Structures are given as C-alpha cells and as structure tokens.
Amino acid sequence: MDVRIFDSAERIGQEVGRLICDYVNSNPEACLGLATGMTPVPAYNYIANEYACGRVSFAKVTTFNLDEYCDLPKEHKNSFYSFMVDNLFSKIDIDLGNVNFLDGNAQDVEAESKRYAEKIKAAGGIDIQLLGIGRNGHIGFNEPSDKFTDEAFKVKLTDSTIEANSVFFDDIPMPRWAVTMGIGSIMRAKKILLVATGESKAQAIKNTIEGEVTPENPASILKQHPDATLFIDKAAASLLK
C-alpha cells in the first residue's frame, strides 16, 4: 500500500484527477470505477477542467459506480446517479450509455448483483477504482462486518453512516438501505485510488494503515491489493505514527 500525504484536499484532487486523465489519454477505452460523496469532488473538478481545456476526452470511457441508495428514484436530487451527473458527467463528453449503476430499486438483488458483475467482466474489468472511506472504515457501502463480502449486495446502513449522510436530505428521510459493490468486486480492480481528507477520517485511516486486516475495518483489505494508493491530507494523517 502506497501512502501519500498532501497539504490540502484541493492538491489531492489535482493529483488524483491528473492520474485519471493521464490514464484515459493513454487508454481511451478505459473502464473506471467511481465514487460519490464530497471527497472525490476536487478530483472531478480537475477532470472537468481538463476536458473543458481540450486536454482529455471521455467519449469512449465506461464507468461503474460503487453504490446506490435503495427506495429512492434514480432522478431524485440525492441519488448517486444525480450526484455524478451534477458533479462530473454533465461536464465531460462521456456517453451516458456507458455509465453504469446498480439499481437500488431492483426487486431481485441477487439477479441485479449478477448482472452488474457480468457487465464489469464484459467491459474487461475495472482499470482504476476510486474510493472514499467512511468514519467507520467502510468503502463503498461495505460496513464493518464479521466477513468480507464478494459481489454486490443490499446492505443496511449503520447509524454512523446515516448520521454522516443525512445532512444532504432536507426533503425526505435518508434511505436506510443501499446496494453496493462488494469487497471482492473492489479488490478485482487493477488499480485502486483511495482519498481521505479531514480530521473525521483520521481514526479510520490509522486503522487501515496501522491496524490488522479485518472485516471490522473493511478498508484494511486494501493492504492486500497489489496496486493500492492512499491520498490523504495532513488532518486525515494526524493519528499515524
């Protein structure tokens, strides 16, 4: 695991955005795994600016997002689909037909999981997977558990996750369930970039880097990935030895 510490979230966004743009320029048909939340927004801003300046094209890129809320219309302003459209897809030339999400309203979650896994496989696998990390160490919506998961599944969100995300829901209660890529799906990505910023992520980062590999801290599994890089600011690194 490669750990890189930066002065600011903006600087991290520039570095992660540059890595993604450089990869897409060298592999125009790249397959990207994307994350939502405020943490990756600086990287998405950098990518959008590079596209606006004519330095990168996403016309042939395929994307797979990590997760989606259950019991929430796709078009709702707080769906992860809407988040990605607002913060990235509407600002670049990606073909929305190449944009992939888990269906949070699928009646048969097992069939939906199989569909998603097969589509990732058909795309040649994910080249770069972008991740954030929760205060409890979750990646995607893989919450602390007694075992590591594999393919996509439906998960009941923990109280800490609901507390962290409910501030974005001002019109309806935040969903209590989500569908998410499993740990196995994430770990099959060829390259993983995890971003963590802010003091609230310091304990999760300490546990991930210095703690044991355990499903009680899902992000700790990244220590077993052959090409995983953590991009953290000084606040998120504040508890490291």
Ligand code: GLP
Given for the second form:
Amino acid sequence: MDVRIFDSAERIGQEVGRLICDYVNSNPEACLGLATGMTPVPAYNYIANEYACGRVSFAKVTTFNLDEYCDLPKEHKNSFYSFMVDNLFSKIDIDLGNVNFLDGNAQDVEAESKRYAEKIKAAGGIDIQLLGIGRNGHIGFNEPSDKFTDEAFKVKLTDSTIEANSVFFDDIPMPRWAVTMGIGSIMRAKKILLVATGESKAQAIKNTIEGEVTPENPASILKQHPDATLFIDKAAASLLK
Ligand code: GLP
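With the form predicted on its own already on screen, would you show the form predicted together with the named molecule?
The next block holds the full complex; its first chain is the one shown before.
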C-alpha cells in the first residue's frame, strides 16, 4: 500500500482526477468504482473541468457506486445517486444507462447483491476503485465489525456514521440502513485509490497504515491489496509516526 501526502485537498483532487482521466483516455471503456462523501469532490471537480475542456470523454465508461441508503427514493436529494448526478454525472458525458447503484429499496437483498456482483463481472471487473474513509475506518459502508464481508449486503449504520451524515437530512430522518459493496467486492478492483483529508480521519488513517489488518478497522484490509494508494493531506497524516 502506497501512501502519498499532499499539502491540500485540492492537490489530492488534481492528482486523483488526473490518474482517472489518464486511465479513461487510454481505456475509453473503463469500469470505475466511485464513492460519495465530500472527500472525493475535488477529484470530481477536476474530472468535470477536464471534460469541459474537451480533454476526456466518459461516453463509453461504466461506473459502479459503492453504496446507497435504504428506504430512500433513488431521486431523493440525499440519495447517493443524486449526490453523484449533482457532483459528477451532470457535468460529464457519461451515459446514465452505464451508471450502476445498489438498489437500497430491494426487497431481496441477497438477490440484489448477486445481481450487482454479476453486473460487475460482466463489465470485466472494476479497473479503478475510488474510496473515501469514514472516521471509524469504514470503506463504503463496511462498518467496523468482527468479520470482513465479501459481496454486497445490507448494513445497520453506526452512530458515528449517522452523526457524520445526518447533517444533510433536513426534511426526513436519516436512514438507519444502507446497502454496500462488501470488502471482497472492493478488493477485487484492479487498482484502489483512497482519499482522506482532515483531522477527523487521522486516527482511521493511522490505524489503517500502522495497525494490524482487522475488520475492526475495515480500511486496514487495503494493506493486502496489490495496488492500493492512499492520498492524504497533512491533517489526515498528523498521527502517523
Ligand atoms: C460515507 C460513505 C463513504 C465515505 C464516508 C466519508 O459513509 N458511505 O463512502 O467514504 O462517508 O465521507 P466524507 O468523505 O464526506 O468524510
């Protein structure tokens, strides 16, 4: 696992956005795994600007998002689908028919998990998986647990996660459940780019880099991935030895 420390979230966005655009320019039919949250936004802004300047096209790209809330209409302003449309998809030439999300309202989660896994496989697997990290070390919505998961599943969100995300829910209570790609799904990506900025991620980053591989800190599994890179700012790196 490589660790790269930057002066600012902006620089991280440029570096990660550049890597993704270069990959898509070399592989127009790329399959990208995408994340929500505020940390990936500078990279999405960089990508949108590259598209606006005519330096990249996403017309043949397929995407899979990590997770989605349960019990929330897909078009609700706080769904992760809406987040991606607002922050990236509406600003580039991606075909929304090639955009994939887990259905948070699926009655049969097992079947939905199988459907997603088969769709990822049919797309040739994820070439580049972009990740953020939760304050408690979660990736996607793989919360601290006593085991690593494999394929997508339904998860009860922790208080820490609800606290961090409920600020955005002003019209309805924040969902308590979500569906997320599992650790196995994430680890099967060919390349992983994790972005983390700010003091609030320093402990999770320290545990990920310096701690043991444990499902208590889900991101620690990335140490076992052949091509995972952490892009962090000085605040997120502030507890590293
Ligand atoms: C949510 C998402 C994660 C994201 C995390 C951190 O829990 N499910 O994918 O990494 O929030 O978000 P932020 O980047 O806003 O700190």
